[in-house]
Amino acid sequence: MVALSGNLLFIAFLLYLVGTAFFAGSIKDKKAREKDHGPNKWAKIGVAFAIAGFICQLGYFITRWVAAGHAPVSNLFEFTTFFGMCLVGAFIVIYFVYKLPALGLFTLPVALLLIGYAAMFPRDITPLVPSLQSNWLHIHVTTAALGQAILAISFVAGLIYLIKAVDHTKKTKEAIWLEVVLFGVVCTLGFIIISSVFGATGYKSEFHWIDNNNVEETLEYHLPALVGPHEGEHLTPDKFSPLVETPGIINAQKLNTVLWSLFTGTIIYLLFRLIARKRITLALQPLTKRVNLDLVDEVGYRSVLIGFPVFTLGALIFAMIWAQIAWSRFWGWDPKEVWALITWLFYAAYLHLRLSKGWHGKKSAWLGVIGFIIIMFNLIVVNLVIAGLHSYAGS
């Protein structure tokens, strides 16, 4: 059953990849209906592949649930793949409402990166820790992920809007910051590549250390250690020794992964600039040529309007109920809880500025992009680097 679920996830990945190619073909098709910017035959095939991939990934989710005996959202691999599945599901629904091929061209690669990112973490099914042995696991985590996925559509819409609307021939603040955002996406790709390369070589470096709870642990590094654990003992001196030690509050192993991702992403970005002789935004701009900016702006707004209450329900209300059951308190200022609150406050501000202050167009698009950065910071940095009660999610 576990092997079947893994195969279904791999098939879904391939189908999303093919779907992306067809959406790219739909953008370049000269016979596309430019008047209403609607779908052509390429886009129809692309969305068919997206639906087929979604069905396969749903099959992966169900079969892994059966094999594990609980909803497969208890660690970073499971949660991120579920997040990617929800993102594709949200895209499919919105696509049939707005018929916007460019949305598929930019959404499916994000889903591919999420699945690829998730695959770099342990995929074994492990018993749930006591605090996770509750039906609220299914309710809280799945609802929160669904809300974040719907909100993420506003990022894709905002990205499309800004790529087309911003003048990338000049080094304005908007152009530079948008390039920085895309550099972050490249760093995610860098993480996948560098982890795959060292994973294929079987690289392993071990450290002995005592965590914040005075429990002795052995840390395994699968990338050369640029940073080591606080007062840790290097057990494999034949491997690369860390340059610095981190404070106890920082998860050195995960911070090391982030640093390698930045390093590899920088190399990939510089190679792209060297070969293409242009910024990423300029390379992508032709793909948004026929996009209706007003329609994209509406897609971004509607996704927040729908995703915000879903996120509120899952990430705050259900989370507080579960926290009361698991830890006998509704709120404890755990890093994950704090960033969930920050995310909620940000999107509340988004709706306020949109409805009361008339923030449309570029302003609204930038808010959609920034909101997704906050979500990804919560998923990556808070889960991986900062120690807290939710640290099990990074395993």
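Numbering follows the first chain given and starts at 1. Since the structure is predicted, the reported quantities are computational estimates derived from the model, not experimental observations. Under this definition, the rigid core comprises the largest set of C-alpha atoms superposing within 1.5 Å between the forms. What changes on going to the form predicted together with its partner chain:
- With the core held fixed, the Cα of residue 72 is displaced between the two forms by less than 2 Å.
- Relative to the superposed rigid core, the position of the CA of residue 199 differs between the two forms by less than 2 Å.
- Think of the chain as two rigid blocks: between the two forms, the small block swings through 18° with respect to the big one.
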Given for the second form:
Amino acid sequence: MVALSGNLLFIAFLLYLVGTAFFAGSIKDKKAREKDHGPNKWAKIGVAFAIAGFICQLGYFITRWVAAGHAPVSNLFEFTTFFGMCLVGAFIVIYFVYKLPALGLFTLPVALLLIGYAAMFPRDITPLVPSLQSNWLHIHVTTAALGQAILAISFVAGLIYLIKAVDHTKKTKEAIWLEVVLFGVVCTLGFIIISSVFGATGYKSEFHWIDNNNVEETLEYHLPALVGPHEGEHLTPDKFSPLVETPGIINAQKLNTVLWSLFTGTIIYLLFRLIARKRITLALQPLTKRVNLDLVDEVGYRSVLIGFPVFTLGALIFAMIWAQIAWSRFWGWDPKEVWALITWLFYAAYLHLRLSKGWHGKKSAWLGVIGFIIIMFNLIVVNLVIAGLHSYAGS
Amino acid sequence: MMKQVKCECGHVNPHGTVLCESCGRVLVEEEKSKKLVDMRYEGSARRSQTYNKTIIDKIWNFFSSVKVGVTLIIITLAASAIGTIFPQEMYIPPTENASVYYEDQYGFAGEVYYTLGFHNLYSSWWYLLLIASIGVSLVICSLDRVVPLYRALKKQRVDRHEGFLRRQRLYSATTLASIEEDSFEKIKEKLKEKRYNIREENGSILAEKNRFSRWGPYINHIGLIIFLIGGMLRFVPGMYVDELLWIREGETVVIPETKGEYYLENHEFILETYEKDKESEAFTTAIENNGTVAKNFQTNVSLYKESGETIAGQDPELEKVEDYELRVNEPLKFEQFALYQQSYKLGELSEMSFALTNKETNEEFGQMTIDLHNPQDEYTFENGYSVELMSYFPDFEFDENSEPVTKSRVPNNPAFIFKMFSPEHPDGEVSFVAIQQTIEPYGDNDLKMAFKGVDTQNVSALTVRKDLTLPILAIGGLIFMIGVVQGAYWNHRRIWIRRLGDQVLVAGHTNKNWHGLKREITHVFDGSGIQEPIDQSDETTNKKGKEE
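Now show me the form predicted together with its partner chain; what you just gave was the form predicted on its own.
First the chain shown before, then all remaining chains and molecules of the complex.
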């Protein structure tokens, strides 16, 4: 069952990949461009692949649930893959409302990156610690993930809007920032590639060091150590020795991973620039040529409208109910809780700015992009760096 | 009341109205030059846009501004984020002193963090002030808009003024001659199909649906205000209890804050971990990789209620209410209280045994067991031997004057001063006994207290909680959800069809989701001979786009 589950996820990943290619084809298709009405054959095949992938991933989810006896949303790997699945699900629904192939072309890669990123973390089925043994695990986590995924559609819509609407031939602030956002996406890809490469070779180096509380700790690196722990003792001298030592308050191993991701991301980015001879945004712009800006703007806005109540219910209300049952208080200013509140406040501000201040178009698209950055911050940084009570999500 | 504005159509509008509530005619000169009317609040007279004289007006206008509201939200958001940079004081180890801890752990940044009070950010006066301001803003913003909006939507008539229709985003004009007579009936049919409510007057049609979605924002604001009030009520005495109850195995104690009415007995604390062989195969690798994973924290308890009057000095009469297995996620509830499995301590010392022994011959004259929570003053043996417990230090250490003191009442490191009586020493010999050390302050003794063993027990920490604000918070949350769904998942749409002279004017408005409205309009006017209204904002937005 566990093996079947893993295979289904892998198949889903491949299907999304093929689906992306078809969506790209649908936009390149010249005949369709002449007709310029409704999705063409390529787009229909693309969405068929997305649906097939979604069904496979649903199969992964169900079989893993059966194998574990609890919904597979209890650690970082499980949550992030589920988030990716919800994103595809939200896309499929919105696709049938608005028939926008470009949305598929940009959503599926985001889902692919999410699933790829998730796979870099321990994939074992873990038994539940006492605080997680509750039906609210299923209710709270799935609803929160679904809400975030619907909100994430506004990021994809915002991205499409900005890629099309911003003049990327000039060095405006807007153009540069958008390129920075895409560079961040490339670095995620870099993280996945470099972790996979060294993961496949089984690279491992170990350090002993004394942490801030004078406790001796062992750090295990799976990437060559560019930075080592404070006054660390290298236990595997045949492996790459660190160039720099970090101060005691910094987790050297995590910083090392970040550096490697940036490094690999930069290499990929430079290679791209070398081959394409233009910025990523400029290279992507032709793909958005046929997009109706007004429509994309509305898709972004609608996904916030639909996602906001779902997010409120899952990430705040259900969260509070469960926190009251498990931890005896519905709110405790745990970092994860605070960042859920920040996300909520942010999208509340989005809605008010849009409704009352008339922030449409580019401004609204930027807000969609920033909102997703906040969601990702809560998923990645808060889990891995800030930790807190939700720290089981970090492994 | 200030002067009212009487429209040409005869309707009397409140001072400050931009578009006549009834016919929609533009009442303000500068608005007449605009191509499209601002429909956000139906051009109604909002207090904040009308009065700005007294101090109350100024405060009202300040808080009624969405700009101010959003600014408050953004500041709160940023402040909340700052509070997560380092852990809040409640999450640092309880034994640590905050004034040292932050600098110790995080260096200079930690020191700054502590000095600025960010270690208790969420209970700081300025953070609470921010939340309160948002609350005030919610109330004033809502009142400023909802009352005039309600009036305007209530008073709107079917045949609206031509200038109003012409300045709608979706608009078209068709010559009457080109329209077949039965077209209007067909259109009405299709509108009904799309669930529009239809009103007709003088041959004009107003099709409207989902007006209730306009009230969504105000309803969700009411929910939020109730929620915030619920949050404030926590500080009212009697509404909220948060106590930690440490209870040993075998112990029966009064539950704090129950006015001595309820008692709890701890039968046993159970800690279970996942074991590879006993669990499903799916978990095997995870258990191997992670080592020990906790499976269950459980305290088996009995809850008692005091029955009848207690006479001072006597043990209370207890009546069992129920036996309960208290686990994480399964609190024990009684009346307004709930008990939660919060923490535990394994193997706390409970008893220590000694034997009164002759140092030379190792002959034992008797054994005694000291209950570390409730030691006796004297332990008597046969043949004239006895031991007096002169002093007891449950959590012993030497203070700066090298005097023995106790840090707490928890027997973490018990120490005793014994006086040992024997027929040879009727005045007694004094001995100081702690773990792994014995001191004989008055010279060499003949007798010693030989250590025989310890008994340990587990201690459970249970949170005692009463929170009478929960129902209010639940109602607030529910109202918020209803309001936010109502506002987000439905759209208020109107289509006006007016016969004016030899023309038919058609206009459409929706508060959001214009593509949906356009699609419906296409369907409704398809094949009717009436020109489909076109989006007049397309041109303007394109121009704006270029300006930007």
